[in-house]
Structure formats: structure tokens, C-alpha cells
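The chain below stands alone and is given as C-alpha cells, in the form predicted on its own.
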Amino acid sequence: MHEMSLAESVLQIIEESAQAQNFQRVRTVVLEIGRLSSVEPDAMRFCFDSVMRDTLADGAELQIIETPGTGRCLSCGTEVEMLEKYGLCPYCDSPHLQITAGNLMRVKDLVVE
């Protein structure tokens, strides 16, 4: 389950943020995860919780945002959604969809104290 490591790497990130910006306590964690990203939402909220746990973010909120994938086909030239990874383009049926957008997991907010 890679969403452990994804948590722990969402952890140091607000751990450094909370140095930098000199804040004591995380309430709310907002992250964006794409379609395409191979990151289980489900499965990333049980690892959050988990992380989390004895940590300056213990009971913060995690919200996730989930962002839909797109591509564009190499042979149309067309911006399609992707649902999945690898597929066919729905105008030409040509399997070279290159990914534009989603495919990424990103922390997008903290709300703080």
C-alpha cells in the first residue's frame, strides 16, 4: 500500500511548512488527487489517520479534492478524459494517449493555528 508512504510524505511536508510559517497545530489537510494518479482516496484517509497520529496534524480533517484525467491523443491532436491509464481515444480509436492532467497527487491547503 503506497498511500502510507504518500502520508508520511504529505507529514514531512507539513512539518517543514510548519517551520517555515511558525505554526503549532494543522486542522484541516486539503489534497488534490487525480484520477490517474494511482492513489486510493479511500485507502489514503485510513494511512492519514495513521500518520497523523502524535503529530502537530493528530485529528486534523483531510479533505480530498479528486481531479479528473485528461489527455491528448498523439494521432487526432483531441483533449479527451481519461478514466483510466491507458485506453483508446474516442474519436480515432488510437491508443497513443499522452496524459495531460491528472495524474498527480498534490497537497492544495492547510488550515492552521
The other form holds:
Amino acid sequence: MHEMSLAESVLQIIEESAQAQNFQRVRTVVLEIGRLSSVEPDAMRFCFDSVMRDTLADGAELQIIETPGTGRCLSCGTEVEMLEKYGLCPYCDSPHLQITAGNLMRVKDLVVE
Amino acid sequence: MCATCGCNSHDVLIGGKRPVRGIGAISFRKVQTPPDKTKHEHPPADTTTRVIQVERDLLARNDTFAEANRRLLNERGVFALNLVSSPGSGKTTLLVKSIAMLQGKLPLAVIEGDQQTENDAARIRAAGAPAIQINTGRGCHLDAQMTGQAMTQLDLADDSLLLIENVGNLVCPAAFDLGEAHKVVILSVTEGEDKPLKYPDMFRAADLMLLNKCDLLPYLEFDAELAITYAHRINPQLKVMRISAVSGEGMDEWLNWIEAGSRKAIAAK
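Complement to the form predicted on its own: the form predicted in complex with the partner chain:
To see the whole picture, the full complex is given below, headed by that same chain.
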């Protein structure tokens, strides 16, 4: 996946928020990253630090909330937990699983001063 | 830097020129004020902090550009395909052959994405189609903004076909919508059958898989049925065609699919 581009998207969201909400420094960035979103949290941490350098979020703490993946089997209708984006329904072996949660990646909150 | 593939997003060139404005992910200017690290490490007692709820998706910016591209393509009846694969799957050879076979049937243009060189765009132009090269520098995928700028420079014809050859990479291009009608993933039989399991995001994002270089099957141990089974495990709706851009096998089916898609795009204008 592409954590460098995504970390740069985080910075842009922060800079736009800084203009709209009138703040100069960011202490903490809270990201919500779904289990099925294809973002590696460790890679994101690495990219985050390098992208935020010399910006208003330099040195900011990155908190990542990892949300679980869930899906619905289109064959038997059961709600199932999904650890991967693909797989077979544990109840009926169908591959027709529709993701219902856990594919988001977004900036949730900022702690600013 | 992208921990998966070591990519970075500097040095983007479109048609050999640096774009006037920043491109996609690299357009974000760093703020000028150097940070006060002392303040960060030892915040004064009277510093007031507040929590701001943002709740914004990381891909929203790309998706906004992608929607603008899609709107433009739809209005003009242009059928756009985003071709994705590993390096060496035969994408450019497939394009050259497709261009030759579509000559006189459907006007088309090509956007070529590679980290470096104009080689592929030159091959496409030699085959008789207008082409523009996007060099992504160290970037590992095309994004919707650079695609939109390339579309403008290409001067697309109404009711035509736009083929976008993405950077050879089965990982990063999966997440970036360019505004295309379909992603087409190309898997060649000189790769492993389990590529769909190893790189599921791409096979999930695609609507069509072309199993390329099928003329080589007699000389390989590649199990085509197994590869297709794996691909359907990831994406049960994935349409599959067995082709060889070199021998011509399956090319009619692929081009018929393109022409049917193009007719639909023109009718829906």
C-alpha cells in the first residue's frame, strides 16, 4: 500500500483544518484505520514522522485506532468477522463476502494548540 | 517513503515536463515557520489545547479529482480503462497489438505511467496512437490529478477510447481511482498462479483479468485453471479472458469487450 501518499494526505487535511479552525500547532493526530483498509500501521508511523517534519505537526504524536473488519455473507446472510479482505465464509464456505466495516482510513481528531 | 515498495512521490513529469502546479500527493506545501521543538517537549503550563473533530477520509482528495475526470469522460463518451499489472506482464505489447487491431474502428489515446523514461510512449506513438508519458519519479502509482492533467494535454476525441497504462506495480495503484470505467488487471502465465492471493487488493479492484502470454502455456508448468480459481476466490465477479498479445489468441474477445464498452459509453452521454 501507499503510506507515503497517504501521510501526505494527512498533512494536507491538517493544513486545511489549521486554516479553517485557526490553530498553529498540532500535538496529536488520531487516525482511524480499518483492518481491511490496506494500510500497514507501522509503515504509516514511519511515513508520518518523515512527512510531518518541519510542518505544524512536527513531533506530533500519532495515535492509530485500528477498527475491526466485518462482512456479510451474500450466500447465507451471516455477519462474519473478516481478518483479510478476501476469504471464505466460515459457515458456508462461500467466497461472496461483502465488507460492511473496517475499510475506512481517515483523520478522526486532532489535538491542537 | 512507502515501506512496501520504497516509493516516494517526487520528480513527477508529464510529457517530459514538470507540471506547473504540484501533482497530487506532492503538491502540499510545507509551512514556512520552523517548529519550536522546545515548546513541544516542554509545553508551558498555561498552553491551552483543544480537540478538533476532523473525520476526513485520506483518499477524499484523490477521489474528488477522479470524479471530475469521470464526469468529463462520461460527458464526452470516452471509454477509459486503467491497465494494472506487475512489471513485465506484457501491458505495452498488449497495447501496441490492440492499437493495430482497433485501427479505423475506434479512435484512441494512451496515457503511459512509468517511473522513468519515455520508452513506452514512444512505442505507442510508433504504433500510431497519440500518447503522453507520465513519469512518476519515485512514485509508485498514477493518481487522479496527474491523470486529469495528462488528459487535458492529450486533447481527447469525443466517443473515443482512453487506455491508461499504470505503473507496473500490483500493490499501490489498487487504491487510487483515476476516473476510469474499469480497472483491467493483466496476469501473465510466466508469473505464479497465486499472484491473486498474494496481491488481493488489485484483483479485488479489477473488473476484468487478462491472462496473458497463453501461447507459452505448453512450455510452462503454470496451471491456468488454478490461477483463475484463486482470482475468483478474491473477486467472484471478476471476468477472465485468456489471451496472447503475441499470437493473437483471445484478442478478438478482448477487443469486442472494449467496443461494447465504448458503445455503451457513447450511448450514455
